[in-house]
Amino acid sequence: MRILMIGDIVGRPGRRAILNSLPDLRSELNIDFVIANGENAAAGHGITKEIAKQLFTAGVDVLTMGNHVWNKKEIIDYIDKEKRIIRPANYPPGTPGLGYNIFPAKDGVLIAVVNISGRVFMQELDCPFRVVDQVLAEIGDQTNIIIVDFHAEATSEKVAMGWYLDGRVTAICGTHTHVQTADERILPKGSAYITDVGMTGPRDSVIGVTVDSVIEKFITQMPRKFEVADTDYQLNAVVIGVNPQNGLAYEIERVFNLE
């Protein structure tokens, strides 16, 4: 089984990358299941009902989120109805939506998708390490194929989570920083790992934002509205090869496509 995990979709260029590239990628790479981080899909902040539907129609099976999950107010009601959108599991009890869900893939194989948020330089949510333990206990023996989107800022926290979950999940895929890292590997106990999958969005930008606005902000330290750059796109992802018998990964390969 081959699973495609797509890095943070940013704005219109990111959506264009999905619409233009994903159908061919599914075929060329023999993909059975597609997960994408969609927390920046709506103008760089959050997601809307219509954009989610557009991405599902294009071939995304599950959308994970992150710290911008609530930026579009309409998602608060919609996320309870759309079980294919997963928000970080370490939000407090009673928060709308699901922190994980289990989905049928090819030949009826079940895949659990888990979303966790980091805490270093991020919002102070519940401990991601303790929460992921709780989630894995709830998943139990329902499936042994478990993909974790760890939406975090600090490399150290992501690497630590990789070692913490090695052998207990299929893959730990970092998101949030919008820069694809070159450290993909299979950890000793069989879990695939990458610190950050990267960004699917405008190539000529500062992690998705217009270059001039970010440079001006750094130089002047004055308030500046950030807008998604409207340039040619890139698509960052990883392909994870999975043994359905034991749920462990046998390969992880980076994808970096340009328009």
Second form
4 protein chains.
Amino acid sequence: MRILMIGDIVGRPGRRAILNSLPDLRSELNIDFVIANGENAAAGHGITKEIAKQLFTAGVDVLTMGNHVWNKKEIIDYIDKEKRIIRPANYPPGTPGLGYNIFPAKDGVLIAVVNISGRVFMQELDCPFRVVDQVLAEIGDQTNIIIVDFHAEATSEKVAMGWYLDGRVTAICGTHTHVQTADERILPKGSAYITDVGMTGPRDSVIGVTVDSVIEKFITQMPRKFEVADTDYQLNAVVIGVNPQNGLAYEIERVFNLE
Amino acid sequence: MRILMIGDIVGRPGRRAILNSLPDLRSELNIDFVIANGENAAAGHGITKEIAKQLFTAGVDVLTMGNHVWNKKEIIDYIDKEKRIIRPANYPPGTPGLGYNIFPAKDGVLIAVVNISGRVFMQELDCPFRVVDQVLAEIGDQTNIIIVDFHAEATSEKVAMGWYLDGRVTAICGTHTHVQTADERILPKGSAYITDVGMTGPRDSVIGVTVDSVIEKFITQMPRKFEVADTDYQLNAVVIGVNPQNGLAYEIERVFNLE
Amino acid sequence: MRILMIGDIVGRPGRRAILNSLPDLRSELNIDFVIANGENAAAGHGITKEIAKQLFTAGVDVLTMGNHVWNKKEIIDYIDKEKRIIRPANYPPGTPGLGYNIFPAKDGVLIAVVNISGRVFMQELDCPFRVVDQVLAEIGDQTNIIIVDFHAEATSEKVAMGWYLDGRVTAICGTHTHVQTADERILPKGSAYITDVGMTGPRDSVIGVTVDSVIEKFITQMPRKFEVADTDYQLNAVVIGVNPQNGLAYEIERVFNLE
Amino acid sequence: MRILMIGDIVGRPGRRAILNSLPDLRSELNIDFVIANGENAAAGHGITKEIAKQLFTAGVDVLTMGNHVWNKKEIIDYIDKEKRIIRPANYPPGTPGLGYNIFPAKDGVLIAVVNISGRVFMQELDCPFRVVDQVLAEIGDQTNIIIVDFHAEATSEKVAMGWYLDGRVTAICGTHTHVQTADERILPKGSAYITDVGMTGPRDSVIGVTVDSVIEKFITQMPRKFEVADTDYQLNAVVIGVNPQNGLAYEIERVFNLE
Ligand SMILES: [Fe+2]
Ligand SMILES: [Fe+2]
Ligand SMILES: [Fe+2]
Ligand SMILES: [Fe+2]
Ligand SMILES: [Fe+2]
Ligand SMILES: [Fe+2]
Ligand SMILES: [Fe+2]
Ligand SMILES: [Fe+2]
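Now show me the form predicted in complex with a further copy of the same chain, since the one above was the form predicted alone.
Every chain and every other molecule in the complex is listed next, the one we just looked at coming first.
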């Protein structure tokens, strides 16, 4: 079984990448199941019902989110209806939506998708390590194929989570920095790991945003409206080869496609 | 001309990587000049005179630093004598040491090495963008081969610096996160860029530190002494192919060696 | 000579405090010159031309700002025309507006008003200590009455600035936390000091904002629109008694008025 | 019933303040019970068994802590034996020591003392609002006299906690900034509140530390050993007048004594 995990989809170029490239990728890479981080899909901030539907139609099976999950207000109602959108599990109890869910893939195989947020340099959420333990306990023996999207900033927190979950999940895929890392590997106990899957969005940009506006912001320290850059896209993802017997990964391979 | 830029050397495994692998790498990769980030060379924190000498002897031409530059106190005197150690240029005026320097490579070609620190999630230093402008003005036409080690945390700041310097320097190499990124490229105006060169240190670790201690720190939030992990090493670097005519890069290639 | 420094004016209740109370305060406290921090005057975020005029008409002589200075876009043009609005001096060179200015008070006495921002837990601006040195050098012997509004979060940075400027300025008045501190004093070399002047705005609020929305934000960690609370006002200020001979302070007294 | 809450005791001058002044204060202010924050009692960082005993002997009934709680390692064992030392309740489950405890005062009246840490600009602990709810549930009807030391940096978080607990506890006393605030009041539903009780330590210092070292640190951004300043002390505290019938406060008064 081969699972594709796609890095943060940013704005129109990111959606175009999915619409144009995903069908081919699915067949070329022989993909059975597609997860994509969608926290920046709507103009760089959050997601809407319409955009989510578009992405599902294009072949995404599950959308994970991150710190931008609530940017478009309609998600607050929508996320309770659309169980294929997963938000970080370490928001407080009572938060709309699900922090993980279990989905049927081909041949009735079940795949659990978990979304967790880091805390270093980020929001004040519940401890990601304790919450992921609780999520794994809840998943129990419903399935042994578990993909964790750990949406975090600091490499220390992400790498630590990789080791913490090694052998207990299928894959730990970092997201949020919008830059793909080159450290993909199978950890000693059999989990696939990458610090960051990267970004699916405009290539000639600063993590999705127009170059000039970000440079100007850094230099002037004055507020600046950030707009998604309108350039050719890059698609960043990883393919995870899964052994359905034990839920462990036999392979993780980076995808870095250009328009 | 081919320049090797080595990512943060961490502790004993990192030094072993240099001693064991650098001589072979120099010849295999046909390297003319070697820069290495040495901010974590001494037990993970800073550098000493003895360790610096060891690294120079092993074939490093220039050591750049970062936020850990002052961890070993002897550096404060030593850095004013050893002009091959470069600390972030955006420390305030009057700081010991140099923020950049110009070195002779083979055939009398001159190479400027610049070290700058980011500010996002880091220390309160001078604006890296304005300081790098000033450094480039000072370098002037002494040489057009300029390698910038941008030691920073946030991908936004690093990518922005890449675009800011594109066409004005030979290469912008990010350091500090200890995880190599997969976004190396030649930018449109000819500068080589990578968000992070990665770490040269213990592979089975959390960015250099023993796995258990970091996990325990994250979970308990209690202070924990961090020690460099004692495992096999990884060596992370990039090779930059330089056109000495215009000082631009024709190539940037990642190196990810395992012990 | 007696100078009134008023803490951050927040929204409608803050403006009402000025309109209702300032005329009486001026005469009761025998005030010669009024400075007020206006960074939150317009609905809690920034200031407009109209509101600035209203405050000047009500008896404010100079408005200082802070991290919210640019929230209302019209200020970017207006601040270059209205020299009685002072923004933090440690924004980069080229920033609109002035970081300090010198104003005539009664009997032709000149008063310099300086605005500086802290960096700890705040924006990445130029070093406040080096910038204030430069400002004092520029003021030179134009006047020895100098009031510094140090707009900062961390008590360490504010107290350090107090000691740094002791004997070199008339008063160092902290702003930004919206909570008045009880540590007002004349420092050993003659400068008046207070860590925070406090807030002039709605009393039953969380530093100006409606209580429920802030609590909900902390608990849910979801985005929440913050509105200025619509309650009775408090007016927070300090009176600084100045010896015009040497520009030092003989007195600093807190004002904490309720509607 | 009158309770004295003393702000962070810093180093030798802070301990001297307690030894010299507390006996007199107890009788002059007619105090029945004394709580003091002791997180900086040992040379500015943490507390030792010996120093804790000294403070208890001098008349402190309960010591609360904060982010510096673990600085001296011996506390880790000692805190499980000494139930009069309370550390922030929102450390993870399993942390040594107690986050609250209930103590007998005169006439058999019981007083609950709770310590909570903020999260804004601080450590990544559990949600202080949810944890305090849980602590209050556990205290239940054992006593209605409840003093909360909220050890936090941001005024927004502290003021919000005050409103959150108004009517449910006797007093919410902020600590950690080492600067006493002037906003003490009885909130509408009967709880006493102050944003920060202040510091009991060396007066001519930067929140306890020698002035020159802190200024030098801010200007040079180089590491600097911080030592507790050796100057006359200040003692910062609040007296809370409690109605034992309903556990609410009828009075809160600041204490700001100088050596
Ligand atoms: Fe993202
Ligand atoms: Fe994100
Ligand atoms: Fe490093
Ligand atoms: Fe670093
Ligand atoms: Fe303000
Ligand atoms: Fe502010
Ligand atoms: Fe403290
Ligand atoms: Fe503290």
